[in-house]
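Take a look at this one chain, the form predicted alone, written out in structure tokens.
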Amino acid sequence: MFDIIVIGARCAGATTAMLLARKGLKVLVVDRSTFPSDVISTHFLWPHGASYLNRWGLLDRVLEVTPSHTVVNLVNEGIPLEGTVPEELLRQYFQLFHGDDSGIVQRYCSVRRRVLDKLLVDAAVEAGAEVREGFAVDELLEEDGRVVGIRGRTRDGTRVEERARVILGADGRNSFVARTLRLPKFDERLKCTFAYWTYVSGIPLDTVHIHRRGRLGLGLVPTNFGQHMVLVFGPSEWGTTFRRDVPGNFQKALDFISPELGELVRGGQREERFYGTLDQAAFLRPLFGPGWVLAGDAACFRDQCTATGMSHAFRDAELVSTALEEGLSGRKPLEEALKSSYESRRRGQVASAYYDFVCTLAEMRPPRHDDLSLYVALRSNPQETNRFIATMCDVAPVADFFQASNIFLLTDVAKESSSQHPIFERFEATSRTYLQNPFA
């Protein structure tokens, strides 16, 4: 009899198991994959994501093999911004969610999942959790309307049944736990991006570059093995035509968004095939019920356009492990602990506003004049640029940055300097051309 069985041993699952085992609970983790292995993921960590690893004593292991940096470069229609997430806002974030701001770092890194997930699984084992790789869960066991265990198969086909006080589903957007329990999806947002990416060596850049032009975007990020992840994304309705010639359209998109970066990628060496996804529709699911809990993408899935999935999975792990320890130790009734220490923080007004923000960005609408004016204004205001970046990655509340008084102040500044940027000269005509699918 285990205290917790965790289904899924990647970002949300392995870290939750590690934290619960460190608290002295008896934890079993199962995953149909074996490690190390990759999974579809932007594998980017914003500073709060790196801070979680640092709080848990794991960041140094990641940075031993992964390049990192302290600034991010954002370019929208040729208007460049550079900045970082301020320490003050990081501390406010961790105080808000966890009441503890220890371990804060201001570093970004992009760590391949074959590297990170293996490290997390090993850390769970070191903490005392039992991990079974290559284990396929076939069935959830229920008694009197409550989930009480699992039935599945080991790598050699042996049938196994295990029981626990709680089953945690950390098994991704297509969660077996959610499907088996027929949990509803709600607040679904079908408009999203398509995304294709690959890995290229020989690119002489050492910081993150995220560019937007028209309805297309790119990410160029240093990662493990001396390579860069190169990502292209756009509105989902263009995905079908894009995939007809992925190599050709990939380079075409790069050259359109940023000719300079397109040339750097052309001069590098592609080391792996192209990976892609056409469906990133967002949704929410219930977070817990009798004998079960969801975390990570199983509980809430959003588009990749802000690359916050792993950082949010780490946040979930710390929140849900705290709630489960409170409930299973008897300090609070389990349902009360999950509601107060997990659900209320995961589904509050701040989280709802960020969900709307990401889903709106994921529609990849052509830029508005006001949007670009805001970028121009931020160019001369490093403090607000940093706050904007913190808002993008869900460290600072969306409402704080986009409050009317702040936007009016910034756009007034922009009116005086917009003429220096070519996009404003033929804005209306350019915006019309952006509506046309370049891959059709």
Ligand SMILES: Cc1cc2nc3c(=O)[nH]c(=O)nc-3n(C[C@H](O)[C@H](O)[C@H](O)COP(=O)(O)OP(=O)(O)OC[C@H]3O[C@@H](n4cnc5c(N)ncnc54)[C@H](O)[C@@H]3O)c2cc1C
Second form
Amino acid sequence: MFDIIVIGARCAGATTAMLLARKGLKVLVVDRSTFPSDVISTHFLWPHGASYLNRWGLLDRVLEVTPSHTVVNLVNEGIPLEGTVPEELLRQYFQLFHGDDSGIVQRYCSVRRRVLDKLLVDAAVEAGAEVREGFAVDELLEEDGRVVGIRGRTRDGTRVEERARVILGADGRNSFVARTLRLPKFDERLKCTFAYWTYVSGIPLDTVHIHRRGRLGLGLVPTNFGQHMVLVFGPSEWGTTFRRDVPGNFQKALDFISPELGELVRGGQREERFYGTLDQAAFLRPLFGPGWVLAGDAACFRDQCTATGMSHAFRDAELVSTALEEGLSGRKPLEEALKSSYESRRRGQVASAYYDFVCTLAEMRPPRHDDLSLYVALRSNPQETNRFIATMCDVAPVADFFQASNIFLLTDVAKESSSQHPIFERFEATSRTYLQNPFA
Ligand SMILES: Cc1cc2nc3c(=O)[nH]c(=O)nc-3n(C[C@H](O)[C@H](O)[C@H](O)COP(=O)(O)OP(=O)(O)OC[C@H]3O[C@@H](n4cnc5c(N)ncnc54)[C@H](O)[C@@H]3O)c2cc1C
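Return the structure block for the form predicted together with this ligand; the form predicted alone was the one displayed.
Everything in the complex follows now, all chains and molecules, and the chain you saw is the first one.
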């Protein structure tokens, strides 16, 4: 009999298992994968994600083998912005969600999942959790309307049954736990991006670049093994035509978004195949019920045009492990602990506003005139640029940056500075061409 069985041993599962084991609970974590292994995911980690790793004593292990940065370069329609997530906003974020801002770092990195997830699994083992790799759960045990255990198969086909006080589904967006319990999805948003990426060596650039032009975007980020992760994304309704010729359309998109970066990638050596997905439709699921809890993508999935899934999975891990410890130690009734220490923060106003923000961005509409005015205005305002970057990655509340008084102030400045900007001379003609699918 375990206190908790965690299904899924990656960003949400291994970390929750580690934190619960550190609190002295008896934890079993199972995953049908074996480690090290990748998942269909890019792996850009914003400073709050890196801060969680630092809080848990794991960041140094990541940075030993992964390049990291404090500055990110965002280029929208050729308008460059450069900035960092401010320490003060990171502190406010950790205070808001966890009441404790220790371990803050302002670093970005892009760590391959085969590196990160293995490290997380090892940390769960070191903390005292029992980890079983290659173990596929295919049944939930239920008694009197409550989930009380799992049944599954080990790698050699042996059937095994285990019981626990709580079963945590950290089993990804197609969650087995959610499907088995027939949990509803709600607030679904079907409009999303397609994303294709690969790994290239020999690119002489050690900075992080995220560019948008029209309805397309790219990411170029140094990662492990001396390679760069190169990503192209766009509206999912263009995905099927993009997919007809991935290598050709990938390069075509790079050249369109940034001819300079397109040239750098062309001059490098592609080291792996292309990876990709056409479907990143967003949804929420209920967070807990009798004997079960969900965390990470199983609980909430959103488009990854802002690359926040891993950081949010880490946030879930801290919140849910605190709640479970309170409930299972008897300090609070379990349901009350999950409601107050997990659900109310995970589904509060700040998190809901960000969900909506990302779902709107994921439609990949062409930029509007006011978007461009904002980017031009931000160029002369490093402090607001930093706050904009912090808002994009969900460190600063969306409502703060986009509050009316701030936007009025920025656009007043914008009116003066932007009217001269060459982008507005050709904007109307250009923006019409953005609506056509370039891959058709
Ligand atoms: C295209 C794309 C790009 C992304 N890019 C980024 C990015 O740049 N930055 C970022 O922060 N996030 C990114 N994400 C999001 C990120 O990948 C997820 O948010 C994150 O992996 C969620 O972690 P998780 O632990 O909840 O689930 P997962 O990583 O999906 O892990 C779930 C685990 O559960 C296991 N499992 C499932 N069912 C069973 C079962 N029945 N029995 C046993 N084991 C089971 C699986 O084997 C898997 O190992 C991206 C996602 C996509 C799709």
